[in-house]
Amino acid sequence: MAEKAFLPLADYCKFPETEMKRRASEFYAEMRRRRTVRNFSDQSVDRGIIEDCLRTAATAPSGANQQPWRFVVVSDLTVKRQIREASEKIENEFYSKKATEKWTDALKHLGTVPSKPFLEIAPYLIVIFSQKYSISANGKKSKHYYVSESVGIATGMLITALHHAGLAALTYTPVNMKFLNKILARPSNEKPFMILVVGYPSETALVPVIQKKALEDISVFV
């Protein structure tokens, strides 16, 4: 059994309640500005910004602190093109054969189509993989726990960090993402979780008119 090791909680900052309310309100106002974007500029983004956002994501809590995530950052145009071509093949099959009428109707107001030019245009694709288990240097497998929950939290923190830094992002999940393991040479213990398209919005970017549910529709206080 691993030996327990603990340290005093030294970095916690307790604010006066008025300061807490101000911080909560201001952060909510900032996050309300976040929008999912499908029209990206090809303007370059400093790699250091991406690295710090990934460091933020890595502070996320995880089951047994196993940190079952891997972020593969793609900027090479050839690799981005391979991902686009594979994605559009799947999307064309989905829209022409597999998608139900209800499914396509649910997507209509977002303006999604089989063509995915943003996969090439945006400067970065962050492909997020979840790790079902780890493999030690001697080949021993160790099961990970609460993998989807852990990776989902880290992904949310990454999206938040990117927005806070001044970047736009798009969460993209093709119906079948197994091709990402092959293109990115990822091992069998890693499962594609999401492609996060990252960059600046284009000057002509449009976003759909949508509404977020009200607090009373998403929460219950008991």
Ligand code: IYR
Second form
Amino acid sequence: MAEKAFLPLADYCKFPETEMKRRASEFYAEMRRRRTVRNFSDQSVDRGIIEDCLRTAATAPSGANQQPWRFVVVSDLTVKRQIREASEKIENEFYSKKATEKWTDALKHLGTVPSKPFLEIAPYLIVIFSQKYSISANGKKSKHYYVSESVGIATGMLITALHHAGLAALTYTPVNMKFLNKILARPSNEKPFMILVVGYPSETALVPVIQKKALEDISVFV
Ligand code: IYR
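So that was the form predicted on its own. Now I'd like the form predicted in complex with this ligand, please.
Once more the chain from above appears, this time first in line as the rest of the complex follows.
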């Protein structure tokens, strides 16, 4: 366990209230432009941009600061093809057998289908793994706390950073993702959390007509 040590909160910035209001509303305006995209361009993306977005994700808070995440950045076409092939096998089964009628009904407005060309076309697949426990050099396991909360927060920050940088992303989760450990040679303490498909949208990208819930419907002030 690390020793207890504290420093003054030197990096905190307190803004005047007018500036805070402007910052909050400008950030909202930027974030409400974000859309999940399923039509990607094959245009390459500078690796440094992805690296900085990952650094942003890694600033996320986590249970006991255990940072129980691993981001596997896939750009190799052969590996992307393997992921596409394994995913489509699962999706074919999902759409033809596994999914309940309620589930496919809930998805209808998105127009999703078992074919997933974006897994091959997009320049990056960021495969996010959560670590339920760590394994030290001598093989000792130590449990991580609040793993899904922590990895969910880091993933949200990654999506925000990618959007802020000018990239599009898709949160993609086939119902069974165990194949990702095999393809990406990840150890057994790492569980696939999500595939984040990242790149530029294609010039002809279409997005479904959807609404976000109003503030009154998502919040209660007590
Ligand atoms: N994994 C499938 C189905 C799917 C499920 C949900 I929940 C979505 O928000 C979108 C799709 C697919 O990607 O087609």
